[in-house]
Amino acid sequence: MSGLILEQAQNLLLERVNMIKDAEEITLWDAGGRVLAKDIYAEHDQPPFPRSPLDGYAVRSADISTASKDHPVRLRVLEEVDAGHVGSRCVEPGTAVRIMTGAPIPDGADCIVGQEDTDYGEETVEVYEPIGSYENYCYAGEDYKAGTKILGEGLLLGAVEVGILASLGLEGVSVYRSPKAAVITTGDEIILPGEELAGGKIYDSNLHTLVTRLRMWGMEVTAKERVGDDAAFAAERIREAAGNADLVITTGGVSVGKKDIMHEVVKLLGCETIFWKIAVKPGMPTLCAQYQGKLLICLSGNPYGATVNLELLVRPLLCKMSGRPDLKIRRVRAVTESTFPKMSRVTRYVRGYYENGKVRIPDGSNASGILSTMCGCNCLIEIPAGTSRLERGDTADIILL
């Protein structure tokens, strides 16, 4: 049996999770990439006063209506006002105030003459160009008015949104908490970096690969550990990890070998099995279950297989749980610059590099146990089930990473 098609598997998992609505208060420094938990309203106008958009002179437009290079208008300069300071004088007929960008426009002035249209005078100034009323004039509340809804609940906060929050004078903001994941890798043959590489052992890359990717997606990783091929011990570690996580992800032990312990682990935990096997390559023997209302996603132990199915199965879950639209799977069409000669009996995902509407397969092995040729790749090439081979010049769907 080849298992569920990918869309069926994704839907079975998605219907069991909801967006996390627990809110927490964080500083603006940590707000990028988080989702706003409540509407934000302005408490003041922005800017809070009329301000100058350039360096020049605050004047009355009526005073300079006849100004020209041949017949300049001369005005008396009352004072200079710099950004961050408030002037003490009102502009009256025949006068001007020297003003810098961002400084409050004094009463009486209705426009700003750019300094390049003057003689840069300090006690008096000659103006060479007429300026209309309220030209070069930034109104109070030009950006937004007090009481205006500025940002809406559910909005993903990026650099601009965080900047707007800062312009409101806020130091912190209420956001929905990030999903929490526990990652456990299994196998007697794997050891962690830093341990001695004894005979028959290999270093575990899955733990670091998956944890790093989850953190890149904004997940909080609450547990990260390796366990051996002991079903009872693995079940206990998963039970403990699930207590502080929304999602538990494991790698290894999902096929039908003597040491494939995850089927027994699921029984020991009393999980509800959702499915075993999906019709994709790599990672066909993926096992998914539900434990005490939380999903247990058991991925292949092969590094590339685990990486692919993290993208195909876990990413959509995180998108829904976190309310982050930027985590939706993104598909585009591309022209292939490489051949892939193997028959694809089920949907196959091949690592690739996409640029300017074209995609190529990197040199080297595409085997599910090989991670090194994934380096530098930015997409997965989807080869439909039943395809005999992928030819150069074919058009293919790709999933952007």
Ligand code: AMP
Given for the second form:
Amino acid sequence: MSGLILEQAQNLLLERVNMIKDAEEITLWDAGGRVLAKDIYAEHDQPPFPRSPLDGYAVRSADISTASKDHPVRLRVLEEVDAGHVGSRCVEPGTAVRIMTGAPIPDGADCIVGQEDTDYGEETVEVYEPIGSYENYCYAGEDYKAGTKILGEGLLLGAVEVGILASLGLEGVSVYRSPKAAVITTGDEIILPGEELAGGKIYDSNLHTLVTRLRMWGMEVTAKERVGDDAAFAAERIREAAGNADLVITTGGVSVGKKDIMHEVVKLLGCETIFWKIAVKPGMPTLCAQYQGKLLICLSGNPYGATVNLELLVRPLLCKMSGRPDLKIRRVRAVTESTFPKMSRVTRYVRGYYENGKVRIPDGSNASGILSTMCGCNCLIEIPAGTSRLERGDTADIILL
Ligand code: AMP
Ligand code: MG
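Please show me the structure of the same protein in the form predicted together with this ligand, now that we have looked at it in the form predicted on its own.
Every chain and every other molecule in the complex is listed next, the one we just looked at coming first.
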């Protein structure tokens, strides 16, 4: 029995989580990538006053209706208004106010003549072109009006949305808190960077790969530690980590070896097992359980297997928990420029580079213990169960990373 198909596994997990609706107030500087917890209404018009879109002269359109290069209209210049300042004069027939871009349009004026259509006069100005009423005129509230709902609850805040919040004059914003994830790696052979590479040991790459990826997705990582292959100790560390996380992710110890401790850990914790094994390569022995209402996702220790299953199983969960649509799994079709010779009984995910509708597999090993050839890869090529081989020119489904 090779396990659940991926979609069933994803659904079994997804039905056990909800979007986290705890709100917190943060500064706009930290708001990118967060999800808005409240509707936002404008308290003022934007712009708050009618403003000039040009450097030129605020005039009455009726005064300059006959203006031309040969027969310019001469107007008396009352004053100059620069951006950030308010003038004191009203434009009366036969007069103009020198005005700069972004400055408030004075009362009486109904259009702006660009300075290129004048003689740039200081005391008086000659206008060479007629301008229609309310041409070159930015209305107050042209962007949005006071009282309008500007951004809705649940919206993902990107650069533009944060800019809009700033245009409203806000310094902070109420957002939903990010999911908290704990990452624990297992294995007596695993040592941390900085420790001495003794016989039989390897450095822990999973902890860094997983924590980095989770942070790239905007998650708060509340624990990141390595435990050995002692089930009781691992269970204790998971118990503690779960107290301060919405989700616990482990790597290693899920297969059928003597030291595959996670089966024992799940028992020690009194977890409900949701599934063990998925029909996916790499990462077939993935084990998922629920501990005190929180998901415990136990990924294979193989670095490529752990990386792929973080994308396939954990990313959709975090998408739902955080309410971030940008974390949805993104699939596209691509024409392969490589051949993949192996046949597989289960769906296989092969590392690839995707660009402009084409995908290729990097040179070197694609084995699940190999991480280095995944360097620079930006997608997983999905090879459906039972496909005999992937040939150059075949079209494949790919998952963008
Ligand atoms: P396991 O799933 O525990 O049987 O581990 C499968 C393979 O992945 C073994 O070769 C482990 O040494 C290796 N491995 C397990 N955990 C890690 C880790 N955190 N970093 C790098 N390699 C690991
Ligand atoms: Mg192990």
